[in-house]
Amino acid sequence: MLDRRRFIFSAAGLAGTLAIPNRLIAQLASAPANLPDPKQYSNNDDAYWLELRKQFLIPGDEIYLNNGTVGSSPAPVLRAIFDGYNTTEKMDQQDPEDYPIWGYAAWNEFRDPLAAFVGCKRDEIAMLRNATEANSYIANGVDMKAGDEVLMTDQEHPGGEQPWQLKAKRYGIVIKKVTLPKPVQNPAQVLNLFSDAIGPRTRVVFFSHITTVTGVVLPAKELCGLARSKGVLSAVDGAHVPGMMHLNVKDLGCDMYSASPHKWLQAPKGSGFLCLRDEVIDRLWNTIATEGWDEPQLRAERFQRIGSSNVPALWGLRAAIQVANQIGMDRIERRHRQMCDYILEEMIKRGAESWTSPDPSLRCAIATVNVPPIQRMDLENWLWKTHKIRIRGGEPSKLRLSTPYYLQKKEIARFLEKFDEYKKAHSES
C-alpha cells in the first residue's frame, strides 16, 4: 500500500485525470494517517471513538443513524480504493494475460483475509457484489420441485425474499412464513415458531441473522442446528452482521451464508460474499455461467466467476477488514451494543414502543421503535432537511436507528432533542 506522502501525490494525479474534486483529496489527506493508539481506548474510550470519527468524510454537523442501509467508508478504505485504481489501471501487469478483472480468477490475496474474518475456509467463500446477489445464487441454485417449501420469516429484506418469490412463480415452490413477534422476547420463542412450521415438504430454512425490519438478532446457531436435525438446508442472510458483531460461520453451522460488508464493515459499495459449507458446494447450481462454472475442483470460487468486475473494490474490502481487525471486533461490538442500548432506553422514556428485543443478546446496533401518531417519513424529511440528521424507518410510524461505533453520545442527544422538538410541535398542532 502507498504511504501517506505518496498517496497524496498519486491521488492528486489521479484526481486530475478523472476530474475527482480536489476537496475530496484534501479531506483524505487531512484525515489522521493512523487509527488512534489502542492505549487511548483504555485511558479514555470516548476520546478514542471521537478520534476514529475523524476517519470518515461525514461532515461534522451531520448525524448519521442509517448504517442499516449503507455505511460510510473511512479514509483507509478510500485510500486503498485509490491505490487499487492507481495500480491496476496502468495495465502494466507482469503477465501479458493478466488484466484487472476479478471475475475470472481466485484473487486469494483478497479472499484469504475475508475467509479468516468470517470464520470459514478459502474454498468455502466466493466474493460477490452484495447479499442480494448471493441470495439469488442460493434460491436459483438449490434443486427444488413444485410443492417443495422454503420457510422464512415475515421480516426478510426484499433482496432475501424476492429471489424465492421468483423461484415460486417460475417453478411452483411454496414460500411459507413464520410471523415474528414485535418484539421477540427470547430465543426459545423463535425456535418454537420454526420448529412448529417445518413440515415434510420443507427443503430450506431461510432467515436473516439480523432482520432488516426490527434489527432483532435471531438465534442463528440454534436455528441452523434445528434445520440440520430435520434434514433441511439452512441459508442465512447476514447482510447486517460483518462489522457489526463477531461472526464465525463455521460455528453457526449454517449451510449457506450471504452478506453485504458495505453496511457495518464500512467496505466499498458493491462488495459482498457467499459462504458455502464444503459439503453443500456441489449441490448448488451456478446462476451466472462463464469459464469455470462446471469445474467442481474450483469449489466456491466458481460462484465468483461473474465476468468483469471492479478490482479496486476488493482493495477497499481488504482495507475495511484491516480496520476492523486493528480496532478489534470485540471492542466494536461492545460499543455498538452500548450506543444501541442508550438510544433505545432514551426513546422508551419518550413513550416509544420498542420493537427491538428486551433480551440484550438479541440486539446489537439497531434500535427499532414505533412512535405513533408520528408519521416517520415526515419526521425523516424534517430531521434531514432542517437539522442534517439521517434516520430510516417504515410506514407509518416505525423508526430504525442505527448506532455505528463512531457515533457520539452528544450526537444521540442532539437527535433526541430534535425528536422532542418535533413531537411537541406536532402534538400541539
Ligand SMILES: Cc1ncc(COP(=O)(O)O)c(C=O)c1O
Second form
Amino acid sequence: MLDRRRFIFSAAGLAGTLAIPNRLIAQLASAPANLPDPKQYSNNDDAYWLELRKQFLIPGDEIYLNNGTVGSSPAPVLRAIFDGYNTTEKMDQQDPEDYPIWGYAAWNEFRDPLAAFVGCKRDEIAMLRNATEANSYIANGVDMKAGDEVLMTDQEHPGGEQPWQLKAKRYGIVIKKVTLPKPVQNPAQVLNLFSDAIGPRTRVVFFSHITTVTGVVLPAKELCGLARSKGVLSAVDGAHVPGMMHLNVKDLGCDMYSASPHKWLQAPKGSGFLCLRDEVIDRLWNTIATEGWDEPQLRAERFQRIGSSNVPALWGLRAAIQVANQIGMDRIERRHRQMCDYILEEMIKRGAESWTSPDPSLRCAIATVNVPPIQRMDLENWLWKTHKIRIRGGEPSKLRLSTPYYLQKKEIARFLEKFDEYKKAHSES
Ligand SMILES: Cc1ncc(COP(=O)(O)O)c(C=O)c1O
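And the form predicted together with the ligand, for comparison with the form predicted alone?
Entire complex below, previous chain first.
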C-alpha cells in the first residue's frame, strides 16, 4: 500500500493528467493524517468529534442530516480506494492468472474483516453491492410454492419489499403485512403483531432491523427467535445497521441478513453484503450464475460470484471497517444515540408529533417526526437552497433526521434555528 506522502504526490500528479478536481486532492491532503487520539475523547468528547469531522469532504457550511439515505466516505476510505486503483490498475500482478476482478474469487482479505465486524464466519458472508441486491438474492433464492406466504411490515423499503412483489407476481406467493404503530411503544407490541400474523402458510418472516420509514429499531433477536420457534425462516434487512450500532448476526440468530455499509459505515457506494446462517446456505438458489454457482463447498462465497466487479471499492470497505474499529463502535453508537435524543427532544419541544419510539432500545440515529401543516418538500427545498441544510422526509409532513457521529451539536442547533424561522414565517402567512 502507498504511504500517505507518496499517495498525495502521485494523486496530485494524477489530478493534472486525469482532471481529478484539485479541490478533492487538496481536501484529501489537508485532512489530518491520523484519526484523533481516543485520549482526546476522554478529555472532551465534543473536541474529539470536531477533529474527526475534518476527515469528511462535506463542506464546513453544509449540514448533512440525511446519512440515512447514504453516508459520506471519510478521507481514509477515499485514500484506500485510490490506493486500490493505483495498485491494481498497473496490471503487474505477480501471477499472470491474477486480475483485479472481484466476482470470481474468495477475496478473503476483504471478507475476513467484514465477517469479524458483523459477527459471522467467513463462509457465511458474501460481499455484494447493496441491500437491494442481497434482498433480491433472498427472495429469488428461497423455494416457495404458490400460496406460500412471506410476512413483513408495512414499513419496508422498496429494495426490501419489491423482490417479494416480483416473486408474488411471477409465482403466486402471498405477501402479508403487519402494520407497525407510529411510534412503536415497546418490543412486546411488535412481537405480538408478528406472532398473531404467522400462520400455517408462512414460510418467511422478512423485516427491516431499522426501518426506512421511521428509523425504529425492531427487536430483531426476539423476532428471529419467534420465527425459529414456528419453523419459519427469518430474513432481516439490516441496510442501516452496520456502522450505526453494534451488530452481531450470530447473536441475532437470523437465517439471512442483508445490509448496505455505504450508509452508516461510510463505506464506498456499492458496498453491500449478505450473511447466511450455515444451515441455510444450501437452501438458497443463486440468482446470478457463473462458475461456482453449483459448488456447495464454496458456502456463501457462491453468492458473491457475480462476474467482473469493482475491487477498489473493497479496499474502501476494508478501510471503513478500520475507521469504525479505531473510533470504536461503543463511542460511535453512544454518540449516535446522544445526538438523536437531542434532536428528537428539541423537535418535540417545538410541537412535533414523534414517530420515534419512546423506548430508547428501539431508536438509535434516526429521529422521525410529523410536523403538519408544514409541507416537507417545501421545507426541504428551502433548507437546502437557502441554508445548505440537507434533510429528508415523506409526504406530506414527515421529517426524517439522521444524526451521524460526524454531525456537530452546533449544526443541529442551526437546523433547529432555521426550522423555527420557517415555521414562524409560515404560521404568519
Ligand atoms: C431498510 C432499507 N432497505 C434497503 C434499502 C436500499 O438500500 P440500497 O439502495 O443500498 O440497496 C434502504 C435504503 O434506504 C433501506 O432503508
